[in-house]
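The chain below stands alone and is given as structure tokens, in the form predicted alone.
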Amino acid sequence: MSANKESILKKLADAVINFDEAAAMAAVNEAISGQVDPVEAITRGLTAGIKEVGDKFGRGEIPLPFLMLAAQVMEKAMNELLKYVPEDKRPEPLGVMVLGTVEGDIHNLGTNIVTAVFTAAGFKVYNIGVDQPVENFIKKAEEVNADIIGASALMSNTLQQQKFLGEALKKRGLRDKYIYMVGGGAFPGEEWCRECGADDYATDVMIALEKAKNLIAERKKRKAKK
């Protein structure tokens, strides 16, 4: 690797680590003018930076807002770099996720955090927003060929919607097609996860990310054996 390319990759990583959007975009321009492979700039520059930020968050060294800032910086820089990558050369996402807040619930902070962090970690996330009926989750998942459906409920009186979604997937013969994850501030835990027919649950974004990665990996192994 040339010293110049190494320097640019480090600038990209450092910009994410320092939540510095201006530095990130300057490094992106430098990567483009210096003919650094944009895929490598994403995977070895930006991704290396967000991984370090995620590790720091996991160790309790930085608060959640900083993790979100870093994820937003990465997403903006990555979107700019992707303009220079043909569709067929773009890095495969870790997985495709449809995410939303259930019907009757208008809280979006949790889903916005998940969207930012999962996107930065390499997932393609379709956030369908708040107050979403069961049908909209399924329709979008079918449309984008999702791997994961994520349903958030922040109020105890909207939790039931998570169960309705699990039942609707089962009724339509789609339950095994998707990984179904639930979470949110009102979430009561393992027992409710089983009751609403979900594969797993989380109320912490980094735990959710690890669980999603593991579920995707298990799914790929099962498909490979068939």
Contents of the next structure:
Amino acid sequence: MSANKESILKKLADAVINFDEAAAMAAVNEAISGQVDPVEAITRGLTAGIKEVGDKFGRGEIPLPFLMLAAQVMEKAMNELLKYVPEDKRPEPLGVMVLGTVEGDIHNLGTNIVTAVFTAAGFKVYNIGVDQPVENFIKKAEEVNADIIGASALMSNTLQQQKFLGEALKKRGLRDKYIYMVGGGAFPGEEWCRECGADDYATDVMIALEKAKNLIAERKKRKAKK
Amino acid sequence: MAKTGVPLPSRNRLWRVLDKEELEIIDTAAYKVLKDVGVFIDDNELLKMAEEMGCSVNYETKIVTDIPEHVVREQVRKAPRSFLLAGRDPEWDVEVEGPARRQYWAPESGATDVLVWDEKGKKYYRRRASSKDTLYAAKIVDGIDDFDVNVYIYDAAEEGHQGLPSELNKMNAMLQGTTKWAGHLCTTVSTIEEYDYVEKLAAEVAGGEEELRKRPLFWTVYNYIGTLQLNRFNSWLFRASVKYHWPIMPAVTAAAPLMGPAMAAGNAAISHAGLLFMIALKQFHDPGVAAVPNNIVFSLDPMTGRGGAHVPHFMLGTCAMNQLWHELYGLPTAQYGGTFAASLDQQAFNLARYMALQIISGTDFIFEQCGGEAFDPALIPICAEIARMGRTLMSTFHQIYPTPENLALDVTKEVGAKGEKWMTHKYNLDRLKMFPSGFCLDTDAFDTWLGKGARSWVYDLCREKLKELEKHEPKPLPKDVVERMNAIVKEGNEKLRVR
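Condition change, the form predicted alone to the form predicted together with its partner chain:
Every component of the complex follows; first up is the chain already shown.
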């Protein structure tokens, strides 16, 4: 049974690494019928696969489209496995993120990449799409009890929306409730991050992921101390 | 007589990527894209304008399809082949007389930050750009004769961040900072009314709105956002260009392989489709006003998702599209030469290799786009060096034609095998001007260069040259004109300030 389980877990991981949806779903079915714990199938199978893909991408060994495909396969397989897991037993995501492109801006390549990479890394990402007013970020964050709000702007003339979001969070007394991260192709750097009142920024998805993980970890530590 | 532009050799001498049949295939493919795929427009007014032209419009999805080929062809024919773009000083007028006749140069960026080199600390820092920086760069470019036109280097980002109308402030700086044609008016997030102020501002310089119409001091620039999406800011600008009869330069960037087809041909067809639509729409609503297509057959680096990998895709696609517009539609073209690298030396490398192909494929308006978000002004002399190279190549092209005069066999016989008299022979002395010096190239011998500290061209020599260039002051506008312009900007800042 154990050897069989290990074999199934490897099939799940390989399916993600090879972004092979058919193989992934076949491995999922095998896991279910083989009575492999679905949470273990996710954490030791799918997640192991996506971690390897993410590491390769971070080292510049594979291009972005392969990462996106792997993340899509992972998500589909994971959603299928989660059907067999009671709500209270589901693995906690690393963090919950609300992500979008600010009002006036319809670029979405960057946010789609972040969604894929963060999801693959174990975050639950609510991508609210493009041209989103400040209100929509906050509304969604409140609705899903987010840890992080991420706002992207790719045009120099929509950047100020990132500052407006920071101001709105502060005005409503929500600034400390959320980790606020900013980024995008036109991002001017650290000083702008400070002006926006954000916790951090990134213009590279892997750096964003590391920063997000660190910010979440620091937050957990602070909460634990209290 | 205007002194702008470098005459190009005849079109059959330019680099031709595709034959006529192949160009027509891409042209036909573009019409299929217009029919079956369409364009997304996030503005109801512009959607109505498209509907008036005979397109099918879905107001819910905001997609325009069934863009009729015969209408587009008929409208695009109305775009003038010859037109004027005016400098404040008529000596700097750009008199376009058809495609691929003359080549015009300018550096271009639109950076929101200034990249400042700290000589003492030997490091960079960046600060937000304002219209003062727009003015600073405009003045430098104004003083360099290798640049025919003046396109903004720095955005009025600081004003934008303060909620002020940034394009109005930017154009004020440009119009005051140069006697050359003042380049690009771009999108704003302020309000469409900002363009009413820009019209007033430019009319002050031109001597009235009628005069501005005859002598346009800038054009308006639109960028589709991958693949064929026009956001509402682009829509506002387009509507303003129709209202005020401003010329246009639409640009399309479906970025392969992440936001457009991986092959240059497919991406070119999409780019072409987007431009056909915009130019047709402009001519339908504002016939006879100049429209210059800018096909950016763009690519993103699939390893990072960022732009700047100058793969053959970009270079081939843009050159082929020059050819298509020149040969099938008789219109001049514009091109950006993007480089998104950070270091000066890599930018110089990217620009030079990309510009070389633009030069020999006959791009009419070559905009050396560089700097990304933060522009180091040392890039200006780098761009000038590349412009000089291009200008020299094209203006002395005729020297390779094997005419009896160029072959100079009689002189060769006279000078003889040892060749000692070539240096001072009248034949060569009369032609020495075809061997110009570089703009600021290092021509020292190796030992001298080493002895001087082995200085870097980009980091040391170009920076030194910049100090000299900064001294230039353009011919000022009359005091009363400047006062009225500043008053218009002041009023605009007060009335249009957002948040």
